[in-house]
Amino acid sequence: MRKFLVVFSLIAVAALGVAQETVTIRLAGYSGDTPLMQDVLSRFVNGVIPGVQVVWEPITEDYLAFVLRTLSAGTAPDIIYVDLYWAKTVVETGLIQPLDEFMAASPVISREDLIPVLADAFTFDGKLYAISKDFNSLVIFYNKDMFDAMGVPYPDAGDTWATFLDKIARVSNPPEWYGASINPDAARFLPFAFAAGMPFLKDDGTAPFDLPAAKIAADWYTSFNRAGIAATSADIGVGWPGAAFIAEKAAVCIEGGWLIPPIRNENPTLNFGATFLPTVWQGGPRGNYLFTVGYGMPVNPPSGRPDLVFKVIEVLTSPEVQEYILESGHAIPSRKALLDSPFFQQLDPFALATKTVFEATGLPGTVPFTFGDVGGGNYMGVVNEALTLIMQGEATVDEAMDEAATKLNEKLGL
């Protein structure tokens, strides 16, 4: 198949009638990415489309600021990541380049191709302006040593709220481990508040978080670290919540498949499940996030190739180049058809997790991690400080709660 992809490379290169110089096209991207994309660049990139050298710029900024910033001065790469979580926010400056023509001409990729949710993600009054390149969902991660050690069954896809708390208080065995890791975060608790009934506003605009809906799902979430049966990653002195499931510090984790990696990397023999979130009772609601990161151009890419750029970002969204990522264990890829990979009938513990990851993101109740006009930083600040607050029995889950819409009304200007 790759030598499909230089074949058609080198044709559609020449119908352009594209000089033998190499033009350079700049892409931009989260820092952390820096050794896939690198990977990725140097095996199916550059070498393989003639006449273009793609040039990797991690950024280790503020990306939103970056974004805005180039984009406001004229200075952006050619290819962005868009971020769903404030995509929209790039998507009102004018600045981004709706791709749906380049992906009407394309013999390669087409919206049809795409897993719809994901191509819906990046619509904005009808037109697409990323390519998303992979997506992510929440799902939970389990120790099987633990549990078993202690004799309790693992979680899994049947939980409701009551018998998972029931499963991580009966598995927790400090000072060796912990049941669970939870920190005080809004991107872990909102799913859970949506799936309880919280609307993201309520009808008049104002923010939800004294409803009944929001108060039962903060006093089911921080009911954990109140009872001593979870701790936050900085109780347990490291960086985040995976870090102290790879720690074996903790039973249990709620993460997405971005886990997978440091797992496979730091604790490879870590005998680990993965499961959907628990419903609220049985056979009731189930709530996740989407999270995504789309490739997007600017309206006037500096290259002055818009047609080479879109080029690259086909061959970086390929089956080829999905699939290699999928292998490698970094997140899940955007093509419909790669769902059908084989990597997914694998039954080693980093594949079986992938796959959970991919169908938590199908369940009924999973919406797109964004904000829209509020901002995510409005939103979930408020939130997290409430949460913060009730961990630490510094505020009832009322107090908490009724000070968080306060504040996030104070922010909408109402």
The other form holds:
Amino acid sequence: MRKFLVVFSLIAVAALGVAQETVTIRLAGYSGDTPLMQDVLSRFVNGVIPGVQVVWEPITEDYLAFVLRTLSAGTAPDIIYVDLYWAKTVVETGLIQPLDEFMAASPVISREDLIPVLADAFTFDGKLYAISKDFNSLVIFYNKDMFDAMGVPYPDAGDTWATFLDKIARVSNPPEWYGASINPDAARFLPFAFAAGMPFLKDDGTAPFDLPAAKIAADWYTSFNRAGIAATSADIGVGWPGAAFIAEKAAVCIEGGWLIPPIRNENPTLNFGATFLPTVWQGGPRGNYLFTVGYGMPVNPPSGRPDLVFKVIEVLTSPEVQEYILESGHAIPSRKALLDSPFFQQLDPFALATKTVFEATGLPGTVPFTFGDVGGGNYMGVVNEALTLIMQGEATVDEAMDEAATKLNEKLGL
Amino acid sequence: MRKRGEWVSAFVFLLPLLFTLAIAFFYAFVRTVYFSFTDYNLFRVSQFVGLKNYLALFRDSYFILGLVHSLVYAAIVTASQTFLALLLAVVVNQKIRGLTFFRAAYYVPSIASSVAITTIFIWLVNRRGTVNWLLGLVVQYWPLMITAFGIAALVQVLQVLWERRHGLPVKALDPVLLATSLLVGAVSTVILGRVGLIRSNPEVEVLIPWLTTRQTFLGIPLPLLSIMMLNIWTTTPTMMILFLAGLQDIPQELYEVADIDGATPWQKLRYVTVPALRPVMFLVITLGLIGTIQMFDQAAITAGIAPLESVITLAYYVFWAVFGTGTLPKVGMASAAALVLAMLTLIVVLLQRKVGFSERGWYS
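Right, and the form predicted in complex with the partner chain of this protein, after the form predicted alone?
All chains and molecules follow, beginning with the one already shown.
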């Protein structure tokens, strides 16, 4: 009996020791990523990295508000998403840590493995603050059946603003379907304005919206809805233009790779294609936005084990995981090596669209989706309002864009 | 002289509330006051800046707009919901058939989640939503409607005059005569339509952008007006329940006396019901004012679609200054705005108590 008790105690102590070694690491991300992330964590992390248990925390509130709130309260999770859109604001808090040292010591990932523009996007004052997990850019999605039905050639990479407008006008067939679903959305409009020559701010630091380039772009961007050949998603009765496209209520929408999984889930037989945004004139400039989200780590991660936290980030951005995410059609990987993945050689519409999104990112004129010190809420807010007014005929292009400039200047204290 | 034990037990029972008040209210309030005099941004060590935040507030056009909107909103919504709630309460206090159903039906908007209701409301007021569709029907068929109601009114007047001439004391809206009049109005409109004497307008698509616009009506932005209608609809029933409770307490004898004196229903409402309801009225108006001046959720949800300057309220301004701009939170400014909001609420409630309804009963 005594022998049994001794053995039992030893086993218990050993088990306790093992249990104590397991470190819990909290990873908080967009709630929409839940199925994918839970799948990835169970396949590649939990039970695979010894002594680490990663807990997924889906965030439903505004993510920036969540990050600022938890960082300032000292309750931030071990791994946070860092959206390029507001990365600078979060880095300025001084409460997320540069990853260069971890990366220098890592056999798995180095700065050279990442697509340069993605590494540069998260670099502030020479330090890398987040490792890009994936990226996206805008493309024109088009419904082939609708273009065929109306006898209109598909949108293609050779389209200019004028030919694109013409194609949308000819394919529009309301109330069956609209030529396009276009919202008064700065995140779609601004790449066109930049292509037309509008700078982010004028040389003197004031708002650029009253420049001719901005007005020309605003006039063109809103002309679809004003002519009745495009409708906003709200007018179509859905939540976003992508949903109008999936529901086959619009022949075209301007979205990124995030549209591909919902098409696969909700309308897998949709006969669609994707191409680049049109150029301003034949052979002229073309704009686009680069969207990317990375993994970042607070200065004092609650697990107290920054080394293990980085190990998890390493695994999540490893070639295996990125290949898996790519093939599930969720995102385009941030590792250079994966750009030669056989996935991109496939000919099904989902792989082709993914490839188009990837190629669009590399075109000249693509700029990171970020607003620096101005604040994306401030910058895009005034543009959204201006576009809404023009689309509804409540203000002329001149009036609305001049007013947007005045308002942004006011917010900038100029 | 109370025993010491009584004091102790009273204090023990009060302790949980006092504790939460101390943490959630007093501590938070003191910190807010402190922050309002600093340039705190959640991360930087805060510097004392004196009255700078307060001065900056009154130079910020969004703050001024929020202030005006909050006051207009509070005045209109509180007045409307109090009036409607009183009417509804008087109606459902009658002994009518299906009373329980009506009480429950009127109360449903109040218990549904504000966020869910607002989302449904956004669908209803879409440019191609139900509200515009109904308006389109009105625009299309108004000649027919006017004709039908016009004929019905004429027939009703004739019938009442006829009955009264023959010595029958009928009311102007006698239900039997009214039903006949409406039937005659409807049938003759159908006949007039068939022979082509009147016709409906061609089908039109009404596309009023209730939320995504900067249009104003009587100086009030249309989106704010939409939120007002929504809020009146959702909060009136709660107020109705309060009035209903108050109505049950009014002695029946007062109405009997009024009946003997020959009071009309309006006079009974004006001189018996309303004075007897003074304490409830104070509660309803006070709760209404506090709720409306601090309105946040509906502004926050519609701000995603409507122009910010059309829906911003003081409470939303506070949130916006912290999380809305995409830059580091301006906690100092937001704290100053929150304190202005708190002071404003207090002043408005005190003012209401002084010049409007106070909590003292009619009998005092």
